[in-house]
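There is one chain below, alone, in structure tokens, taken in the form predicted alone.
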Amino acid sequence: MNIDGKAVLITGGSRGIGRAAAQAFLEAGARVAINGRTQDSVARAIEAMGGGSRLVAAPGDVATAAGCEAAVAAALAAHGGLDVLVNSAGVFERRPIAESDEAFWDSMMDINVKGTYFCSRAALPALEESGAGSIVNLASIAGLEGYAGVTAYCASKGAIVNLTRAMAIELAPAVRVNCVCPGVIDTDMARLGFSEDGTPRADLDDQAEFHPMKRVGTAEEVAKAILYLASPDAGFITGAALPIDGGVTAGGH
């Protein structure tokens, strides 16, 4: 998978699945903007993952179309251009209907789909002028198929995986736009969103038996999937929402 000198921006890689996107196309030899909410998480971030000329920081916050572009304009401000975009931030949370109010819903849509647009939106021109742009968003199998008690989260995940399709076919064949859809993976959002006394567990062996392959799935799983789809090697793959899941969505549950 050939991303060597890539530019990179990575939403959300201070922490999980982004954090472990970063690390993976740093270690590919990309360059690689990391974006979090505040600078002080971004600078622990690039401190935690040594650092280096091929690390930049590039706060905002996604949930809004200014911080969006803040992020944007950081990353192309040191990069000089972008050939990659992962839309990683994104919120989690179980709430039956009942307790759901407003407030909850805005800020599940705001963070993951509007800042999966917006980011995407202020990309644009600098993927289109790479030749070979790609854009890459985290999903969820809570996009392929509905579970009681997320209905937020199912209807912010669907929005993406019928986003990533439709941008798909506006873009090409300049950009190409693909996700990747987890099943339970061990991060820490994960480990506070199945907890029920709002601290995170200690771990989510519980939810091994959801999954047809009996584990969880790891943050550097997902990563090198979504390295893959990034890449030239998946140069015809558009429009595709990638399971990755331990075979949850084939039927096994």
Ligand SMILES: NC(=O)c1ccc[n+]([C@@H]2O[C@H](COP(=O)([O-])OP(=O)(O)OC[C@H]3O[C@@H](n4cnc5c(N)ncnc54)[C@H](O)[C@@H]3O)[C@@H](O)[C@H]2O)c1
Second form
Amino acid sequence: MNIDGKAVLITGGSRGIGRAAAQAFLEAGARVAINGRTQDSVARAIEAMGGGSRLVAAPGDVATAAGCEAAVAAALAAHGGLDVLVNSAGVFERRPIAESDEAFWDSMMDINVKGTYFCSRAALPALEESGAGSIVNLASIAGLEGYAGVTAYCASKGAIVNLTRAMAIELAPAVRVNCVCPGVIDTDMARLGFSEDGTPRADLDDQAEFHPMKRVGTAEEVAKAILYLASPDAGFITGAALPIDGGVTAGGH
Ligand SMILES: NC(=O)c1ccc[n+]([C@@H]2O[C@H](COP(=O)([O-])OP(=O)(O)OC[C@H]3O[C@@H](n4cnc5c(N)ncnc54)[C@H](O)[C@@H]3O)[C@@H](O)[C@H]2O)c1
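Provide the structure of the form predicted together with the named molecule, given the form predicted alone shown above.
Complete assembly follows, chain above in first position.
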């Protein structure tokens, strides 16, 4: 992948898909800043990933515009510019409409949608200056289809799909904007989100069945697609919503 030396910021990069993406970008020769809500969570992730001069911290709570700006400022301070932004920070919770309150809705929208929007806005001048700026957002199959019990999450991910398209139009040709739409991916989010008792599940076997490929996906599989979409190899792709879902949204169910 033609990404050597590029400067990358990954929100939610301390865990799960974001962390797998950070690893993939590092292996491809990029310089990576990882964001997480707190300084501590990011420092722990950097240590676990083995550190090194190409991996730096960019903490900040993406639920606020100020947190987004802090994360982008830290990445810029370390790398002196920015070529790629991956908006992977997100939350998932199953909750029926009748049991949802305003705080639940606001938190889902603030982290998933507002975070994506304001991190992109903060990164925009640097991405425009890059000459090959690229944003990859984390949507979901829940942004392409409706699922019972996760209405607020579906609304937030549907917003990310269309925000991606609108941003792609507004920012072309300077900055490409795409999103990936994963099915169930084996991360802490899925193991906790599909838990019935609040403790992480030992496996996601029952989630495998509704994917035509009869398994859940891995964070590394999503990371490879993110890396491709961010790279100049995908130079004619913008405004796309790429399912990485083992066939779920192809139909047949
Ligand atoms: N795992 C799945 O099955 C799946 C499927 C489709 C889409 N996604 C999406 O992919 C993205 C990554 O999911 P994941 O499975 O890696 O989840 P995860 O819970 O393992 O990781 C999410 C990361 O986001 C960070 N984060 C959460 N709130 C934040 C905030 N306010 N500020 C900064 N960072 C914050 C967390 O600290 C964590 O590092 C999310 O947007 C998620 O909605 C995941």
